[in-house]
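The chain below stands alone and is given in C-alpha cells; this is the form predicted on its own.
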Amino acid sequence: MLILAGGLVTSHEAGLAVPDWPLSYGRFFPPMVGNIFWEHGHRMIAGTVGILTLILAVWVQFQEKRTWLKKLAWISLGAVLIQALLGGLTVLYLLPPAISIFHACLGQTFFCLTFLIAEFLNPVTAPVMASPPESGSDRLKPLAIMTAGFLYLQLVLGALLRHTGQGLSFHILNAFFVGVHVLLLTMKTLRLFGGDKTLPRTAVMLGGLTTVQFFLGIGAFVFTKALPRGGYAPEAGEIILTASHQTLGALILATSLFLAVKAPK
C-alpha cells in the first residue's frame, strides 16, 4: 500500500502539495483536498509503516533465536526512518532527482526486507528448502540471484526515467534481459521441481506478473511519451498505468527474490 501511494503522489505530481516536513502546513492533520489528499495520505501510511516496523523490530528481538534475523529486523527499521527522511528531503528541496531516485529505490528495498522478514519467520515454510532432485539444479540459485540482481537495475533505470525523464532506452533495453532471464528461470524452476508445489508455482506467478507488467510498461509508455497531455494536469490513464507499473514491479522484484532464497545452493 505505501509503494502504491507513493506511485501515485507521483503520478498525480503531488509531492509538492504539501510544502513542508514533518507537519502538512504546520498541521498534523491538514484538510484532504486537492493533491494535499494523495501527499498527506502518503505520509499517513509511512508513518503506520514506521510503527508497525518499530513493533516487528522489537517483537522479533524477543521472540526470535537467530542473531542474523534479528540483525535484518534492526537494519529494515534503519531502512524506513532513512526512507522518512529522505521522503522529507524531496519536499524541502524541491523534489532534487538524486534524493527522489534514492527514496525510490529505497522504498523497494524495504519492501522486500520485510518480505523476507516475514518469509523467515513463517514456522511452515521458513525451514523448508528445495532439495536439489537431478544434476544441474546446482545452476538454479545464480540464475535466479542473476534475475533479481537485472530487477533491481530495472527498479533503478525506471525510478531514474520517472523523476529525470531520461535513461527510456536504457530502461527498455534491461527489459528484455530481464524477460529472457525470467523466461530461463520460470523453465528451469519447471523442469528441475515438477513434483514440488512451491517452487514451481512461485516461477508461474514470476513469469505472468512480468508479462502484465511488459504490457503495463507499454501502457505507461503511451501515455506519457506518445500521447500528447489533453490539460495541465495528469490524465487517469497515465496515473492508473504508471503506478501500477511500478508497485506491480515491486511485487515481481520480491517474487524473484523468493526463488533466489529458496532455490538450493
Second form
Amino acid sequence: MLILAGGLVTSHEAGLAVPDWPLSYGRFFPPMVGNIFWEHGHRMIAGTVGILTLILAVWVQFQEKRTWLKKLAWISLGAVLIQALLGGLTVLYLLPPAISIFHACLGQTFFCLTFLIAEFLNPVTAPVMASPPESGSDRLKPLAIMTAGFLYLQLVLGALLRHTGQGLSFHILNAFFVGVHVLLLTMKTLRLFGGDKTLPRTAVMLGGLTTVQFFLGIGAFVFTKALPRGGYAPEAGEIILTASHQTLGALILATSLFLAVKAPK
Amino acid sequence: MKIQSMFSAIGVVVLFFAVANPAHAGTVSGKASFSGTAPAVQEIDMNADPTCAGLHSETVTTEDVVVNANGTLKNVFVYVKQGLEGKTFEPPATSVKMDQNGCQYHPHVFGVQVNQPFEIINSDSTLHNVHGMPTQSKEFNLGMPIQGMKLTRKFDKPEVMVKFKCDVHPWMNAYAGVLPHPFFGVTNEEGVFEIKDLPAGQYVVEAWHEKFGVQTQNITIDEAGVQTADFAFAG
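May I ask for the structure of the form predicted in complex with the partner chain now, the form predicted on its own having been displayed?
What follows is the whole complex; the chain from before opens it.
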C-alpha cells in the first residue's frame, strides 16, 4: 500500500505539493486539497508503516529465537527510517534525481525485507524447503538468485526512467532478460518440484505477474512516451498504469526473492 | 581642476540628453497573428480543491493558447535578444507582481529584470505552493498557506523563460522572461505588444510562445524612433 501511495505521488506529479518536511505547511495535518492529498497521504501511510515496523522489530526481538531474523527486523526498521529521511530530502532539495531514485529503490528493498520477514514468521511457508534436486546441473537457487538480480536491476532502471526520463532502451533490454529468466525459473521449478506445491505455485505466480507486468509496462510506455499529454495534468490512464507497473514490480521482486531464499542450494 | 570640472559637467549633460531625449530612443511595437487551427480550449476542473471551484461561477479555461477575437495571440513574450551587449541597465526598485487569484496566476506571462524584486501574492483563501523552476538561477518551492501572504524573490541570472507551477493545483502555471534589460513586452487581448525607450541601434527581437515556440526578427531603431515588428504564428 505504501509503495502504491508513493507511486501515486510520482504519477500525479505531487512530490512537491507540500514544500516543507517533516511538517506539512507547518502543521501535522494540512487541508487535503489538490495534490496535497497524495503527498500528505503518502506521508501518513509511511508514518504508520514506520510505527508498525518498530513494533515488528521489538516483537521479533522478544519473541524470536533466530538471531538472524532479529537482525533482519532491525535492518528493516533502519531501512524505513532512512527511507523517511530520503523522502524528506527529496522534498527539501526539490526532487534531485539521485535521491528520488534511491528513495524508489530503498522503498521496494524495504518492502522485500518485510515480505521475507513475514514469510519466515509464517508457520506455513517458513518450513518450506523442498527436497534437493537429483542432479547437480539442475540446481535452482543460482537461477532464482540470478532472476532476482535482474529484477532488482529492472527496479533501478525503472526508477531511473521514472525520475529522469532516461534509460528507456536499457529498461526494455533488461525486461527481455527478466522475461527469459522468469520463464526458465518457472519451468525449472515446475519440473523439479512438481510434487511440492509451495515453490511451483510461487513460480507460476511469478510467471503470471511478470506477464501482466509486461503489458502494464507497454501501457505505461504508450501513455508516458508515445502519446502526447492531452491536458495540464497526467491523465487517469497514465496514473493507473504507471503506479500499477511500479507496485506490481515490487510484488514481483519480492516473489522472486522468496523463491531465491526458499530454493534449495 | 577647473578643466576637470568642466569635462565632468559636459559628461553629465551629454549623458542626460542621451538618456532623456526621446529622439535617441525608439519604440518597437507589433502584433502576434495566428493562423491555422488552434487547439481546443480546455476546461479546468478545479473540483480537487472546493475552495478553488467555489471561486468561479463560470467555466475557467487553460491559458496556454489564447487566440484573441481578432485572430491574434495573447501571452506572446517579445524581447530584445541581441544588440544590447556591453550595456548595463539598473534593475528597477519597483517590484513585478504575480498574484495567485482564483487559483490561477495573474499574469500568465510576464517579464522581470535580473535582480528586480519579484513579489508573489496569494489572494486566495486556499493554500498554494509556488514552484519557480529556473535553470540559471536557484530553483525554489515556497508554501503560501495564508490568504494575503506575500513573498519577494529575485532572479540573479537572465533566462527566457522561467516556468512557475503550483504542485497543489496542477492547472496553475505561469512563465517569466528574466532579462538583463527592460526591453520586453507581452501581447495583450488585441495581440499587440510595445517595447519603449529602446536606444537607436540594430537588434534581434524574439517572440516566444508557450506552445508555438519562438520567432526572431532583425530590426533597426533610428532616430525617427518607431519600428514595427509583426510575428506570425501557425497552429
